[in-house]
Every structure is written in C-alpha cells, then in structure tokens.
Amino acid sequence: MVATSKAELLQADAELFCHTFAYLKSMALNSAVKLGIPHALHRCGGAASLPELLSAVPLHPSKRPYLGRLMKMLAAAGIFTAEDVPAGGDGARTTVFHLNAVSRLLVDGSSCMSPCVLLGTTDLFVSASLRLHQWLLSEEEGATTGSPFMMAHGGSLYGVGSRDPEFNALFNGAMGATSEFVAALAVRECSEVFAGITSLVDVAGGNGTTARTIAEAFPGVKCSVLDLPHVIQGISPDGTVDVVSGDMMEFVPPADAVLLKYVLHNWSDQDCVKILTRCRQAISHVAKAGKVIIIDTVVGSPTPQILEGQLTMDLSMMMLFNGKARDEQNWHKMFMEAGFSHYKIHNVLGMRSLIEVHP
C-alpha cells in the first residue's frame, strides 16, 4: 500500500469534495448566464464591484446578500476574475469582479457561447446524466434504452426536439452558437481547405450558420444545408444558403464538398460508415473528385485542459446518443471502410479538429 502523507490526504479529500459537488459549478454558471451577469459586467466596462453588480442584476431584494457568494465561487472556478481593492481611506477593501477569457465567451457577440451553456445544463440533460449508472447496468439496448437520455425520456434527443418546440429552439440556438464560433475559426485557420470548391452541402447543418459563414467568406462557393424537416422548419432561403429537407441516411445532395460538423460523434461506427458512404457518393457526382470536410473531436491532445474537454465530449455523446468522440485510429478505420483512400487532420480548432477526407 502506497504511503500517503497528511498533506496529500487532505489535498485528496478537498479534490474529492470538489468533484462530488462539481454539478454546483455547472448550476452556478447556468444561474450567472440566466441572470445576465456577464452582460452586466460588460456594460460596466468589463469590471464591477459587488454593489455595482447588485444595481445591474435583477435579484429579488431578499436575495441580494447571496450574489457575492455566487460570484466568489465562480471566480474561484476561473469563470470570472476577482480582485480585492481599497474601498476608501479607512483601510476597507472591496472585491471587484472582472470578465476574463472564459466569461467573455458569455457576452453577446460573434462568439457568444451562452446558448451552449444553457443547453448543456438543461433539465433534460441533467436528468439523463442521473441515469448513467442505471444504463450501464442495463442488459438490452432498444428504442427507449439505447442511451441514458433515451432511458430518462423515452425517446431520442431528436425525437424530443420534434415534439417540444421550446427544447428544439434551445438546441438549435446552441448549435447555431457553436457553429458560428467554430466556423469563424475554420475559415480563418483553414482557408486553403475551401480553395477551389464551387459547391458545398452542410449535412445536418441546422439553421445554416456554418454554411452562411463559409458562403460569406468564399463568395464563389454555392452553399446549401441538408437537415430534417422539423430542424429547418421556418428557415427560408436567403440568397446565400439553400435549404434542403431530407435524411442524410438516405440521400446527400451532390456537391464538390460535403461538410459534417459535429455530426458523426452522435452515431455508432456502423452508422458513421453509412453516412460517410452517402457523402462519398455525393462527391462522386461532380466533374472532379470532391472531398468530405469533417469538424469533430480527434481525441488525444497533449494539453490537459483540452484533453479533458475532449473526454467530456466523449462522455456527453455516450449519455445523449450512445455516440462517441474518436481517436485517429478509429477515424482511420471508418474512412477506409467507407471507401476513402486518404485524409489530413488539421489540429487548429482547440478541442476540435478539421479533417479533409478524399476518395
């Protein structure tokens, strides 16, 4: 048995406590977004004392004493930055809270990720996570037990979305936000990937945010979005992006390039091979050999924080879809089974990568 010093034991005790109650950090973050705290700090020039925050955030008067405790916890977690400063000539001090790189992502703008926070902490996701142990003990996987989400809600995430307009709007909003964030990085960091393309179809492209970003950055590319009817309901062609209703399992419209952004991690290897095969058929209809562009996780970052993010993504896909985040070996195997010959991974999108796949 390995000897443990008193300091190591107490450190381990504190770490275990923090892991056990880590969900409170998620719920505190959820509350901060819903209360508009990042926006309030932004309106104050990026920093505000507690009294200034209290005047800017709509709390019930009886709950005003609690805001400081919420903010201190979020600052300790790295979501905001806290600084003690003098509060007068009598030696008194006060705490000023600042936006930092993390919380700036929660302020309205071109990179606002608040919708993703709200989706990830929605009751539907949290209640599904509570079924994880039960799902791991279950013997069969069927229409209502194929994932912890299905076990908790009696159907798939997309099925719930088709009959729950509020959740569908929340989901589409989050997908639009992450699409805007990632697409802007992709067209900037990987512009050579889109060189020479004249047509692109964004498979399962939601509200068309990614396709629109590509079309605006590369005016010579005719972009379209393929998605299920309930997803694209109410989205009208705007002259920049065409909208196609359909099921990627059955048909992918022909184009020079097919984009799969955050699609394949939802599916089993077998289903991914089927989707990739449909995509290969779509790019085979063009005059010259096209390519498939994948934006997804390739697990294996040397950076601990990014690796943890990738593994958290993997666990969330298991919980929501019984899907998974994949390492390069797994991607390679699927590409070969779907009839592709070679690929190139661009590790320039943090937790995500851009992969060019060629027939």
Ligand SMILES: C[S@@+](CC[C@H](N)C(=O)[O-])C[C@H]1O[C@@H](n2cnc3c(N)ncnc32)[C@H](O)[C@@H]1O
The other form holds:
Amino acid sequence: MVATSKAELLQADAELFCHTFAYLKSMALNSAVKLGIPHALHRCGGAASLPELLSAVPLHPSKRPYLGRLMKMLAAAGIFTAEDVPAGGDGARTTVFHLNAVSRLLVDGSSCMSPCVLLGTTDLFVSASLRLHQWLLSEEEGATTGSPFMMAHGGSLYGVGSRDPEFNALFNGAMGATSEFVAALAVRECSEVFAGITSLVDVAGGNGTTARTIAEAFPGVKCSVLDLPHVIQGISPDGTVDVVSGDMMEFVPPADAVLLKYVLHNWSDQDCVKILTRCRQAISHVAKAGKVIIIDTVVGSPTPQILEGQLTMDLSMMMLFNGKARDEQNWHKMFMEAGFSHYKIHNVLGMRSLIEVHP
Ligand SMILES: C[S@@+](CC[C@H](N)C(=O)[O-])C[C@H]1O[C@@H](n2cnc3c(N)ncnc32)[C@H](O)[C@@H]1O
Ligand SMILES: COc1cc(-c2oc3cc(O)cc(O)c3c(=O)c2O)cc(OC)c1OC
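Write the structure block of the form predicted in complex with the named molecule for the protein whose form predicted on its own appears above.
Full complex below, order starting with the chain above.
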C-alpha cells in the first residue's frame, strides 16, 4: 500500500469536499445568470467593485451582504476574475470583479451561452441526475426506464418537450444558443466543407439557427430544417430557410448534403445506423458528390480540459437519453454499417468535431 503524506491527505480531503459540493458551483452559476450578473458587469465596462455591482443587480436590500460571497466563490471557480485593488489612501483594499473568457460567453455578443447554463441546471435535469445510481442498478429498459431522465419524468426528453411548452422553449433556446456559437465556428473554420453544395437539410435541426447561419454564410446553398412538429411549430418563417415537419427515422428530404449537429449522441448505435442510412438515401441522387456533415463529439482530444468536457457530455447524454459521446472507432463502425465508404474528421471546434462522411 502506498503511504499518504499528511499534506496529501489534507489536499485530498479538500478535493473530496469540493467534489461533493460541486453542484453548488453549478447552482451559484445558475443564480448569477438568473440575477443578470454577467450583463451587469458588462454594463459596468467589464469590471465592477462590489458596491458598483450591488447598484447594478436587483437584490432584496436584506440580501446585499451575501453577494460578495457568491462572487468570491464564482471567482475561485474561474467564472469571474477577482482583483484585489487599493481603496483610498489609508491602505484599505477592495475587490474588483472582472468578466473573463468564461463569463464573457454569458453576455450577449455574437452568441450568448446563458440559455445553456439554465438548461443544464434546470430542475428536470438535476432531478434526473439523482436517479443515475437507480438506473444503473435496474435491468429493465423500456419507455419509462430507458434513461435516468425517463425514470425521473416518466417519458423521453422529447416527449416531455412536446407536452411542456416552457421546457420546450428552454431546450430549443439553449440548443439555438450553442448553434450560434458552433455554427459560426464551423462556417469559419471549415468553409471548404460547404463548397460546391447547392442544397442542405439540417436533420433534427431544432429552431433552425444552424441552417440560418449556413444560409447566410453561403447564399448559394438552399437550406432546410427537418424536426418534430412541436419544434417546427416554434419557428417563425423569415424566408431564409425552409422548414419540414417529420420523423427522421422515417424520411429525410433529398439534398446535396445532410447535416446532423448534436443529434447522433442522443441515440443508440443501432438507431444511429438507421438515421445514417436514411441520410445516405437522401443524398443518393448526387451519387459520390453528396455528403453527410456531422458536428458532434469525437472523444479523445489532446487537452485535459477538453477531454473532461467531452466526458461530461458523454455522461449527460447517458443521463438524458441513454445516448453517448463516441470515439473515432465507434464512429468508423457505424459509418461502415450504414453503407458509407470513407470519412474525414476536422478537429477544429474544441470539444466537438466536424466529420464529413462520404458514400
Ligand atoms: C440535441 S437537439 C439538437 C438540435 C440541433 N441539431 C442543434 O444542434 O441545435 C436534437 C434534436 O433532435 C430532434 N429530434 C428528436 N427526435 C427526432 C425525430 N425522430 N425526427 C426529427 N427530429 C428529431 C429534437 O426535437 C431536437 O431538436
Ligand atoms: C444542458 O444540455 C445540453 C447542453 C449542451 C451544451 O451546453 C453548453 C453549456 C455551456 O455552458 C457551454 C457550452 O459550450 C455548451 C455546449 O457547447 C453545449 O453543447 C448541449 C447539449 O446537447 C447538445 C445538451 O443536452 C441536451
């Protein structure tokens, strides 16, 4: 047995304490977004002392003494940056809180990820995560026990979305927010992937944000979105993209290219092969010139932070859908089973990758 020094033991104790209460970090972030703290800092020019911040966020007067503690914890977690500065000439000091690279993502700009934070920390997801052990102990897999989410809520996430307009809006808004961020990156970093395409269908394309970004970046590409009726109903037509209401398991409209962004990680390997086969049929009229474009996780990135992000995505897919984030070997096997001949992975989107798949 390896001996643990006193210093290591105390370090481990502090680490375990932080892991145990890590959900408080998520909930403090949730509160900061709901209170509008990132936007308040932005309005103050990107940084504010506590008194300045207190005059910019709507706390109950009796709760003003608590804000500093929330901000210090979020700064320790790396979500804001705390700077200790002199306050007057008497040696007194005060803390100034700054937006940093992480919290700038929560402020409106070209994209704002605050809706993702609110979705990820919603009570429907948190209560589902508390069922993880129960799901792992259970043998049965059916309509109500297929994932921890199903166990907690008696139906699939998309079933709940079709019955609960508030959750539907939260989910589609958050997916739209990641789309603004990811689609803008994809068209910038992988523009060659879209060259020569005249039509593209975004399968399970949510509220159409990605398709609109592609249509605006490549006006020669006629873009359409396929999704379930309750999602398509929420799209206001603006003439940029066509919308199609339907079930991708049954039919995918023909196009030169089919996009599957953050779709396959919701599904089992068997369902993915079925979806990919439908997509291959949809591009078959252009023979070898057609392609399927996938934006999804390819687990196995070089940095520890990105790998942790990918593995967190994997666990969240297990919790929500009994889905998974796949490594290259998993992807390769599914592509071959769905009748494709080759593929190319572009690792230029951080936690995600863009994969071109060819018949
Ligand atoms: C994780 S979201 C991704 C949405 C979008 N591609 C994006 O990246 O923002 C998965 C989408 O699959 C859609 N979906 C689920 N089952 C579907 C089906 N059978 N046919 C079509 N769309 C489906 C959902 O409504 C949802 O919009
Ligand atoms: C919460 O459920 C999902 C979240 C995401 C998702 O969430 C993010 C949250 C962030 O704070 C920053 C991010 O960059 C992201 C994402 O990139 C991101 O994708 C995605 C999901 O499925 C695609 C979620 O599950 C439904």
